[in-house]
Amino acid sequence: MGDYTAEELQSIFIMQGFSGLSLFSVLLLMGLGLALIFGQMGVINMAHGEFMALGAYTVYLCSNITEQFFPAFTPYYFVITILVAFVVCGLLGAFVEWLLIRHLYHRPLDTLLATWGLSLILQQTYRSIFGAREVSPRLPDWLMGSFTYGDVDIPINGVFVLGLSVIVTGSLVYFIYKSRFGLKLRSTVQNRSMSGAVGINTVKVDRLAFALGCGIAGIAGAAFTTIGSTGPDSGSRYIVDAFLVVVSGGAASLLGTVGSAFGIAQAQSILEFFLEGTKGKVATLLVIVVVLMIRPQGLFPSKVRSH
């Protein structure tokens, strides 16, 4: 850092910082869809990038339809495609629970292996209906360009994807602790036999739950394609952050899934910058193991009762 003043830092931690705050939103969806999976549910889901990846497609897909059919519509379809995403995403989560995951609650290592499996399927799948090669939607004119201050250039998209990652979270703290749902889901997590004997669905809630992690991803991958093009492997590069957000930050709280993914965000911008890319992945990765070896239930640990 020695061959910049002092306002060339300053600038460059401003601008690493608004850059950082795109991956910062991409990595929170990702890791609050995980949180519930693997945090609430016990279920290690490692083709969760899949489903972010299935979002982008999503994105793609629609683009493409209303340049085609809808031109007049462009202007207006990435909100809704965000909706669209979350449902097909959703859905998709669903019969996963359905056809492979309810069989394997409570034995996570059987679940990361199939969930592997899947992630290696999915791959496949989008590598043989999009191809081999990177795509990107047409994005919105009202998402390109930036706001300048100073020295200081903010882009659009990066506060567009904040917004939205702050309304997501927000909306799934309310869903949790507010709703009729998230109070079953609660019961079912601290003790699924009594919550069972008073009447509660635990089958049901289990796939709601699954659905309800699997459609974040997609708005994950609804917000990535702001940021980056989207190819079949697209997810696998997200997945190992999006575990390391939601282990350092502590496995069932959204409150440290959001501390860990600013910081872990933060650092990847800021010390990339400086550093060579894999390099300032690997002192990022150090700092995550230190605060791990300090306090090894995470940030923000969840307080459980003990019997």
The other form holds:
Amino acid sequence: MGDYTAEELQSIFIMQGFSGLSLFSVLLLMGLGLALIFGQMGVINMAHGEFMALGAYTVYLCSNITEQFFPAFTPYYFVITILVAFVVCGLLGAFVEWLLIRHLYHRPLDTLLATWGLSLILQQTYRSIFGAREVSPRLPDWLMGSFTYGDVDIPINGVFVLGLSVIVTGSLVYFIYKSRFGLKLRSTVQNRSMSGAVGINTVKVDRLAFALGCGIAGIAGAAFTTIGSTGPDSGSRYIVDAFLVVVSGGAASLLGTVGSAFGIAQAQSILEFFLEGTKGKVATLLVIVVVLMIRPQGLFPSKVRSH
Amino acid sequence: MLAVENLKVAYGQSVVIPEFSFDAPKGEIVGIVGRNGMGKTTLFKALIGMIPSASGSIKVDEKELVKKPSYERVANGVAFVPQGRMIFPYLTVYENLISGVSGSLDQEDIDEIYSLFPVLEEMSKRKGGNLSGGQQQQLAIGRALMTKPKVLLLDEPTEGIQPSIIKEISRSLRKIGEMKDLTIVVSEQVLSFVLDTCDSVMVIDTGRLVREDRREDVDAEMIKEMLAV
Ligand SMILES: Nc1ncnc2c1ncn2[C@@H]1O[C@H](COP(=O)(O)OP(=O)(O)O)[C@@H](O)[C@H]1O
Ligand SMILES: [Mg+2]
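Rather than the form predicted alone that you just supplied, could I have the structure of the form predicted together with the partner chain?
Below, the chain from earlier opens the complete complex, with every other chain and molecule after it.
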């Protein structure tokens, strides 16, 4: 890094830091959904990335519909679309849980295979419907600019997406720790058969938790459209990073998920500037390996439900 | 109130309860005594639906529950206080109490539990895991009562609890039974608690009902002999 002055370095760090925020938001939302599903049901959802892609495609569709039929609505549609993506992905999640996951709770390997199969099916479905080429929704103009602050450009979409992920995280924390349903979810994680015996409909808890995790992946997909274009395999490109977030954060801990999403996104974004794409990724992986060596409890949680 | 007929329970191939029938009338406290490993816990878990029954019938108020999942049995008026209490250790006392309640939550119901077990109100914000054994037992009973049961099942409620608190549990069970006209079925290895608490006493031996007496007809010496190894 010797060729940069201290001042330039500072600007680079701040700018890459802000561009890392978008990645952070997407990874955080992906990680939260994965951690919720894994923590609640011990299910590793290999199709989680495809739920994210579905969220992104939903935004794309809504964008087309808005442009074609309600052009006056173009500046606002994006905000509402986030909710649509959440609902669409949540509904598909509930359906998948009913069709597939609930039969496989005691068989983790089968679940892994089944969700991996599902991811392939979904990818192929996207390819048939939307084609192999990547697509992008038309984002409203207000989302595209940037604030300038001294030497530093702060992209508005980054700030927006960050705000979005803060709201989602806050709502999720409130939901899990303050709502009646969240209480049933926490007790089911602690002791599933006893939860049934005190009167909790654990079948419903499972379905809602899975749907919620998938819905949040849908929001991640909506956020993703602000930083990249969507193709059939967009989800699979993010799933590895999302798993890294969950594993290094410790799936039982929401705070851990937030922390590791931030660390991974920032490390990638800043290292990519100095080392080009793939080397940045490798360096990030090395950092994670070191973190896991120091703090192995991050790897796999203490409070996953036992059967 | 609770009518169990020809109930058969097995873990895979190993049949633990070959055939068990009994009636627990409304408002009565029925004791089931038996040595360790005789099938008390298995019977209770089958009654609440934590393990499936191979065959037979479990009726509450004439309603057949044997095929229903646990939460539906609770909704139909069965509540369970398991051996070892099994409260949720990471939930607060208050959260434990309301965990099983579905639908609207009545502050009056919570206050009623608090007046039965005042210590639960003092500790309402503490994690369940931080309570003593006796307090956890009161919490487990309170949690069960919150779902407004008609039939309350308690599996060895005195296990590992101080003698002074055992007396208190016996007293509160009688009080709750009377107050709510509740049917209570309680298992024990210790006869004295059952004699203090129950209206009738059953003896279970390797999954079978081998004796059934009204409290006043109980031949304590004889049952003690049956309980001795
Ligand atoms: N999960 C299980 N799998 C197989 N056998 C079991 C299991 N749980 C209990 N048993 C057996 O069932 C019998 C009754 O046990 P249990 O119902 O716990 O008796 P109690 O509660 O009267 O001490 C014992 O022989 C025990 O070994
Ligand atoms: Mg037992």
